[in-house]
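Next up: just one chain, as structure tokens, the form predicted alone.
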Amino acid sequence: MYDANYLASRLRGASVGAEDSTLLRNHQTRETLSYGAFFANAERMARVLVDAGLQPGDRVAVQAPKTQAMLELYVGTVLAGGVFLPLNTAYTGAELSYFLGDAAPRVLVCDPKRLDDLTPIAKGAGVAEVLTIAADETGSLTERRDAQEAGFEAVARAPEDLAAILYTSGTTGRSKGAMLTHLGLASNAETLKDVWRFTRDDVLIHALPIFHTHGLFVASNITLMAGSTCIFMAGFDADAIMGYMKDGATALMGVPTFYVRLAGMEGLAEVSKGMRLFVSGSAPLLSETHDRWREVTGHAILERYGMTETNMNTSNPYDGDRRAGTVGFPLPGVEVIVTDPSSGAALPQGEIGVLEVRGPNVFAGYWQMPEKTAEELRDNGFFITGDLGRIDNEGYVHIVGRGKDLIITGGYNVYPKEIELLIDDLPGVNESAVIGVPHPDFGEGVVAVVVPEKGAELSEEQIRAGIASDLAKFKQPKRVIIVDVLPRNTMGKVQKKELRERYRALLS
């Protein structure tokens, strides 16, 4: 009864005949959920949505805690022919107003704690039904789910139909809704499952949020498609993760912060012996973190590269050299090229330019933004990522930075990553971020924002002197700012836009 629904049939496929197998081990409740019970609940969720008036193609917006019920709602939305729209739990009412007004969802699901605040906003945006899920799995949605009869005939959906919309962070203007298709999500998860060797024997530690590509469309979809077991955690807990490593887990997907914190845990070398795979993404992994992890555990972290608009594009190899500072090779079926940012012409191997991606994983365009879609999605199918990078002679892809982070000073291009790597290698430096701010003579001037290691004392003069011999004069920071922490979003990405605003007048 799932065959007519392209994505749902693939999410369900591995568990057919294995309904009693464990899908989720809930960290909070210590309860387990079988594949059979999960899909039965997802079908009931689909019934709830149809009863609420959901038609094929209608959006279901969700801003709620990470729960089993939210994952069931995702699959239930797909079964009902809807379009799943997960929203960051940190978004304010004002931000929600934009997303709801833009996407015009039929249903909004939120935390009961926010019901009074969000109901007027939802009604103002034309949302027909507001339901709730709490962190403890209670709420009006789960009540309605439990009142439904079992069974649901999946609504027919073709590969090119929309399955989800994910909004970008909006760092260069108002947020854009990336339209993700059934084919895009299914093909990417199936490829990753095979490339990363996931099977029914795997037990994945899932401590990522599920309003984001990494936690929902990578970790969760791979688990479902492989028939694996998932330890479902509301958030990162180093002690608990250590315990799960010791107690039979085989894989961890995380952001670099996970690995930085875990690397300092006593006993890591011993508890990690039974693990087969550590994946990192969503933000750049520092080479020293990669090296430290290998030194302590004997495992090489597998770093990959993806985007909201494409899911995953490249991956370091499962077998072979997982090189620190690279994001590996294009995934099977995915093409990656480097082009001149001004002309769009392909550049020779090794040169820095804009990365462009083509494959079944690429999104269908931006929701209600045809002009923006035309700017970033070429007629030949290549998506202009906005990321600056190069491909070396062995085919490894290197990310240099975002196009918007490129600094043009006195007519010369400066790539922040080049300077950051040099600064990060200096004694006493934990991490750095290099930005361009307005300069009266050069247009932009280079500024380095540096975080010292705990207990280290650093000065602007030390940093500047430490890198001076390795950089041309125009690349050298005109100022170095020492700070305690760098601003980050929920997935650990450094927010350079915030730094540029903070230090905008520094060189004026």
Contents of the next structure:
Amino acid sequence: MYDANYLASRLRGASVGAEDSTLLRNHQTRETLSYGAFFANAERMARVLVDAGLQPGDRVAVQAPKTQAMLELYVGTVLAGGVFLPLNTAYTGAELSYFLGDAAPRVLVCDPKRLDDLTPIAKGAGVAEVLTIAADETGSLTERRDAQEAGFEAVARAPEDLAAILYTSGTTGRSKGAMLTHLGLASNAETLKDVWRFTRDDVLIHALPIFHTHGLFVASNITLMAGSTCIFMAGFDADAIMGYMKDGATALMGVPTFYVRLAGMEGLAEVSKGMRLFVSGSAPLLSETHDRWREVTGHAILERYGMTETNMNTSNPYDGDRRAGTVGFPLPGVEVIVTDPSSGAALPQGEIGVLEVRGPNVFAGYWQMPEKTAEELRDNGFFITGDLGRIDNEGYVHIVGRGKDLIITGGYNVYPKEIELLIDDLPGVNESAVIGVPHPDFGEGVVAVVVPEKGAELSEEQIRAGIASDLAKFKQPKRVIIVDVLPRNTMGKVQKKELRERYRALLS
Ligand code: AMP
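Next block: the form predicted in complex with adenosine monophosphate, after the form predicted alone:
Starting with the chain above, the whole complex follows.
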């Protein structure tokens, strides 16, 4: 029934004949959902969409709480030949109006609380149908689903057809819609399932949002493809996660902040005994967190590197040395090279430059932005990630920062990571972010924003003195600001853009 649909047939594959096995244990509702019931619901969702006039290639936009219905809608959209378009729940009406105008979806699914705000925006963007889904799984979407029969002949879709559009977080200018293909999503999940050894015996704690590549594609696609079970949580809840670890979970996928918070929980050593795998990504994991975790639990967190446009590119090894501060090796079938930021020429091993990636996982371009696509996706298939990094002698990839975070002061390049690592090593420092702000003489000047450890007293002088002997003068911060917390987005990424704006006038 799914054979002609490239991605759906692969998502269904492992559970054929195992319809009774559990796909989801829902933390909110305390209910379980079997594979058979999930796919029957996904088929009903496909029927709801076809009834709403969905044609192959049409977009289905969703801005809604994390629910199992949203996951069913994702697979239902794929079955119906549509393109799934999840949107960050934090986006405002004004932002939604851009996304809906840009993507022109056939259907929008939103939280019932936002129906009144979003209906006029959706109508203005030509959306044919607006449906709702609330955090407790109620709404017109599930009502329509339940009124449908299960069973649906999947619409034929080839490897190169689109399955999803995910908008980038838009840290530089407007968000761009990354067009993700059936092949891109399927091949990446298949590879990760194999290299991380997911099987039917796994029970994954799923506490990530499903509007982002990490929670939607990495965590959910792997679970489906392996026939594993996932504990589906609306958000991060340290106590509940501790309980699930104790109670039969085998794997956790998280952003670094998950691990920072869990590392401080009493009883972690005991409850983590039955766990097989801890994966971290979406933002850099501090070596300190990695070391602490290993000390307490005996497990080395497996760090991987990916992004909206490519899904996952590299991973530390399952067997072998998982090195703190690195993102491991290119995944099978994925090539990673380092190029000169100005000339684009490949650099020798060990040198810092821009990471470029090629493989079946790489997206098909930005939705309706041919110029942006041409700027970032080379004719030879390499995607220019915008991340700065290097590949060491043993082949481990190291991320040094985002290209746009590179500081150029008096004509010299300064990589913030180098300074952050030194500051983070000082006593009393919890974490730091180093940025460049306008400077009248040097173009940009280095500023360090530092968070002390709980209860520690730190001064600007102490920080400066602590790193002075390790850094060339031009790299030394001209100012050090002590703050309580660094601004972060929902995926745990430090918002350097916000810091640059906040301290814009500091050196002028
Ligand atoms: P997003 O498209 O929101 O998933 O963000 C992707 C970006 O997150 C990448 O381009 C990197 O800058 C960053 N990122 C993802 N994983 C890691 C990692 N393990 N270490 C450092 N940065 C990461």
